[in-house]
Amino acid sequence: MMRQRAARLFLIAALSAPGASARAQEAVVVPSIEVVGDPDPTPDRTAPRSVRGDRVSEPAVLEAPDGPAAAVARLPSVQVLSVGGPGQAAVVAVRGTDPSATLTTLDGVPLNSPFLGGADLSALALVPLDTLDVVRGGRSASHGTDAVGGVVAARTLDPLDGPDTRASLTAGSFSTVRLKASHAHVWEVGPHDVGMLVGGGLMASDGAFEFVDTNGIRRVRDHSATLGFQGMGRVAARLSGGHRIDGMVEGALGRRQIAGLEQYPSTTARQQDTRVVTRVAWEGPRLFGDSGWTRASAFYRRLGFAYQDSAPPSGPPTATTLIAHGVGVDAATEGRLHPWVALGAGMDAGHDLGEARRLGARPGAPSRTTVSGRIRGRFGPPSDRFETTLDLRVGWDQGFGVRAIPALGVRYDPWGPLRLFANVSRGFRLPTLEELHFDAGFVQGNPNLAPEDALTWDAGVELGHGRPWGVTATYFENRVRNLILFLPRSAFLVRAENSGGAVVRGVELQARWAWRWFDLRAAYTFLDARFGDTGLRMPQRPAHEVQGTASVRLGPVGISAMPGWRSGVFLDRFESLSEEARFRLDARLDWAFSSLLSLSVDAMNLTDKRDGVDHLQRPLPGRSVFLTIRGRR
């Protein structure tokens, strides 16, 4: 009995972490907001235009109450795992993968936890973001491991775009207050331009809300308050000869009360997350060919996670501290050798050093190192009517040897608004440090794990490319081998294992239409994710999901309605526990008083559904309303 209680306690602690959703395997729709899409986004120079992506850049969207996580929740094949409530953890999974197989970056620096796998997007709510790009499809050949499902790339404001001053104040339900501000300034220093950006913010929420439990009884979800701080500085210089240098220092601190499961609530569990990111980068002209570019960067990143519960619902007190120090370097170049041919090459290396301390256990210091080289070829006529992109990465990962990771993308525009595209790639996800080395006696990692190995491909058609209207249909498929799961090996042991494979296939449909003052967007995702050995559905993946946005703008006033529906899901891998289908309706009112001042009112979950639960059966909040005032000059 004590072992079972201790196991429950471990699951409450570990799965309350942002990256722990990598093993929870579910995406719960969080309050969603309007997404402003780029009809042909090119998030970075490593993504071919055959790869489908969406760009969020509207400040009102990026600064909505739920922050960046809500900004991507309305995109097809993008699922958000959220604990619920402002400031609580939220991670993203793309195309049926786990969050640990979706790479998240901030200005190119990976934010996925080497210990826990996923990256907490809610921790970026106070960062002065410029854009948020979501690229669907395997990108391991360009970005390295952990990009099997796709990439979420967050970018901060460019100091050289100044002068620019921004500030916003949000207040609303759950006694939530958020304040963030940034200022960018540019100086002309001789023939050069030098820009500086400083920004920061704070957020506080008591997190308490009413909900309906599994027995139909109204209760209050308390002990879920959050408090967060963030600050950053960024300097950039544009030099003669096409050179640019860039430096950034960013840090964040978040403190959360962890309410625990509905069945086992806690009034003493607390969690603290810290982040420090530093980066220096250089970009310059081509090294060869008629046109092109060259760039190099280096970063240091520290991610900290601390959880403690002095009086859990059952079992002894617990405390866990995980700290990951990471360094990385990257260099790449590309040049056009012929009007039809551009070639590129690059290399990168990274090292993660972990510190793991648990109450009653010996401390550990796991580490891992990766080194890889890559080449790329882009082939297509100057008319840009079609393009073929070939990527090949050869990487060495500590403890896992050498592997080749190829990718091929094809894009063809046979006629005006019609575009055809297809991609195929190999992807890898390295086991996390917890999956390799965790040891709590009854729950253990496995140092003999093999990386998850995936073959991903997609193909589709877009009608209306470059037009104010359009329809896009995409079929995708991920075939994963060596799937990593924590499985019971006996009545007294749960261990990480390579548990065979899985097949994830689906269809994405997107439609958009803009006419004068009216804008309509809709997305539908069909997802069929099954374990290869049993044929049972993988838990927490809805088979059907529909998202929509209908907006009307009359002068300075805009009104948006954002409905969303998903089908029911299984909550366990045996298809014995399920959660019903869910519909929610969000709305927003925007009022631009002038070019300097605007106001937004966000009303979420207007149907006031209070019996919804997240991927661990923790209650989700009902109706909420937030007011945001933004200023810019």
Second form
Amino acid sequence: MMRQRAARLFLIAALSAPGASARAQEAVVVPSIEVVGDPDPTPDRTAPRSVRGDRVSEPAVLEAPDGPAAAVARLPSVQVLSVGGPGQAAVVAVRGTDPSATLTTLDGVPLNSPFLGGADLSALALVPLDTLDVVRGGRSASHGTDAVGGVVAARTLDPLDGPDTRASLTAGSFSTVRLKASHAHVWEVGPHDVGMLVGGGLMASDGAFEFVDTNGIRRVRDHSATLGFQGMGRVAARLSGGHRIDGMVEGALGRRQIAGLEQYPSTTARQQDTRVVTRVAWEGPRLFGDSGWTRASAFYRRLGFAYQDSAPPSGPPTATTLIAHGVGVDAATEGRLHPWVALGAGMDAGHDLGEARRLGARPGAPSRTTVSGRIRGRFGPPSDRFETTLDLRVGWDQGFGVRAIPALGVRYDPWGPLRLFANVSRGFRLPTLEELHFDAGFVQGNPNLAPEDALTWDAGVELGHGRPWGVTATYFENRVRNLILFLPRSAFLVRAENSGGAVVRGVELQARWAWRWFDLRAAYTFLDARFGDTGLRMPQRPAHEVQGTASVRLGPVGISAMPGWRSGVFLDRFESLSEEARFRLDARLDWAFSSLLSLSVDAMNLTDKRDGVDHLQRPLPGRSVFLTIRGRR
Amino acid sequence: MMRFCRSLLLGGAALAWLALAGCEPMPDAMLRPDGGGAWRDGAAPSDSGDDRLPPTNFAAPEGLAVAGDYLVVANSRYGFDGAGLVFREGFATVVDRRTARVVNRIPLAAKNAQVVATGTDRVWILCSGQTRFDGALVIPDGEGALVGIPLAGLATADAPDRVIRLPLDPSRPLVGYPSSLAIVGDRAWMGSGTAAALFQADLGAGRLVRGPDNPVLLGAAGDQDTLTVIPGSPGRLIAASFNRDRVWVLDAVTGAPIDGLSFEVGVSGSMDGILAAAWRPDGPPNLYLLLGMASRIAAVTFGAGTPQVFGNFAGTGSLPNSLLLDGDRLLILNSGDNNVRAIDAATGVELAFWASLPLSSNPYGMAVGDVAGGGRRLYVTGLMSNAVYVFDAGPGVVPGGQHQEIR
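Next block, the form predicted together with the partner chain, ref. the form predicted on its own:
After this comes the whole thing, all chains and molecules, with the earlier chain placed first.
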């Protein structure tokens, strides 16, 4: 298991009584003391410990100038598909799936767009994040639709971890400026603790960058500016009797200029994204058994997407607005009935209501309701040397009937640092509302689509569990049926169809070593993703990818080098168009020059590769440098 | 405290809701007619006074052909008016290749001029007519026409002197919209862009021999398809289906398929989409097929037995649209990349030659021709830029971005 988090202890001889006007003593900065522990090995609390996952929690990484997507890009089997440039869209795909088959959540609220599928991680760049967890493998048994490849769970700062005040200012390439701030405070109210967190941020970037196009011509990528705002408030209370309640309101607005295709650039296309997330949750003691827990939550989520182009390179003016309202409730409980047996049960329900409006087309209001119940059994001795987890979800999805989603996980620790694990599960993804109902004349959705259905499994070994060093090797497979693709029906018409399916096989290798002031991490992923019908490779899935981080920390100064290499990929379904292999070197310098302030300098794409393209053959930026001043108290 | 927190949450939620509720731009409210989008057409927005000719020399130019000292370009004049596709009467632009100047524009009295081919004494221009979309099928919505202009009168003609119309047949609603042209002797074969049908015209007599009422059918008349047709070996015709990735060798007189010479190309189970073809008499290979959806070239060698198909003869760039055999090399026009690349016709190996066009020009068709002094020129139409680009295509020359622009 990789080391998830390192805790640093700073001794500060400052006294400050809450609400008092006590005089603070002079702060004394002493060398940091690293405490290496084995934190919660399963980032996703709902996931069995046999499931592979990683947690990103370092502020400098979470707040990387190129957004949260970059924070997870160095993890095995995680692929970031980005448009390029600060603030532009970046979606994540895990274990060779599509972004729409990777579920992203914010404090448990699903962020995948019911219309478009997937979630734009760059839209979380201003959120005061505490952790970003990536769980790999099919998680539909616990999360429902979209969690075929895995789950990316973003968690905001916990108000009850306060007092905590943070602010960061980033400036750098492409005329980018980003300001984030948050404040958490805790009050003791009788026997209870009440915490409140407020935070927000803004970001602006000109976005223009130089690149070399397909024809070898040096050009400037214009019309790529972004502007974003975000704000949130969160209140949590720890009540006597082991209860906790939590409430959150979060909103974000992002505006982007869309530069268009490399050879057909746009100077008029624009996009606006909005997000409102409200959530209330309660956590309390077990309902049965010797130990356990009970949870309930409800959310409302509104995702808005608006795209307009008054003068596209070809065709009439276009404008589309998609608004998705979603509500959901979830309740679950688990109790240990026997030293070897814990049982749990839960239910969840959700409703999505969409509003689709297009210039020149009739408005639509698609909707969808889902209801499911689930049970869980965890079996294993009190010594915790092994554990078997069995999940079963039975769900009804409006328009698609009832389906049972089982999952089985096994973990065995035969000897201290050695862990063996295996998981198998069924996964599914409901068609998005656009895949079902999209109609732009010659490109159409298909209301008769069936959900994608997958069998996923993995197995592996971890050596160094609980140690400052470790190696993990995992083999995995995803076998997907009814893969949804937009396919040509003739020379004129393209329509969403359930194609034959796909098989994705892969190997993940992770290694880590921490020694005094030196930290080394590496991840290698082998991916063989092929269409079932033709046996041809799926586009945008590199066969080989290596990511590494080598860090040195000497006192208050830390230097990290982050090389990454990816083999060439095909850009189409026929293995005809390809993008060459790509090497990229990033670096970071951190300097904590006081207990309150730190400075980071991030340099990305140091080799200044300017002819790379994204999954839609749009250019990616060359070298960039950003400076971040970070304050925390 | 709890009431305060609850109030804060509710208030914040309400504010957020109100703020964002008014934030989404709605399509109906924007892009009003007075400022609502550009007229995206080969014709300029002011192209409304004269239905026969626009004020510009080119209007959505597509096919072109070299005819002696002239270059003849077919202007389709299709575009978008508001939200709908509009087809106007096409016209031919005649360019003097010696001076690179437009010397004549000839209205064609037929819609959607797409293809140009040079016959013995005339230039023939295929006007496909217009179509409508019923939500599932593209249906011909007007007659097509094959018009002829005498070679001797290209610089001065004000109209075609031969017009062979292809009226629709109501009993075969998909059969029509001729979109590919092959001239074999005094016969013209045309492939339908909407069905698996071939039409034939007698160029000498100037009459339609097989039209939409009695086509050569290579599939069900009620199924959408697109046929590309080119001359093959002497006495033979090549027809290829976009939807089925199937090729036929036909008798050039009767249009009847030759037994044993029908085969499929491309990846089984997928629509690779045969968009264009080229015949090489000095093969092997003999036949090249541009698979537009698959972005590659398939090559076929004909011998004594079954034709040998090399499904992955060469790759192309993005959104390939046209193919042209030029001596020992095959020129490939990539609309998505705004360039023309070349491969060795015998081996499929990519050659150094490349010609790049300006951004957003959307190259559509190409032609090559020798010029006085031993040079050779490549001519490429820019569908969205309303221009023709001229490149030096002499032996060993790599023009890159250097070109002459004719507007």
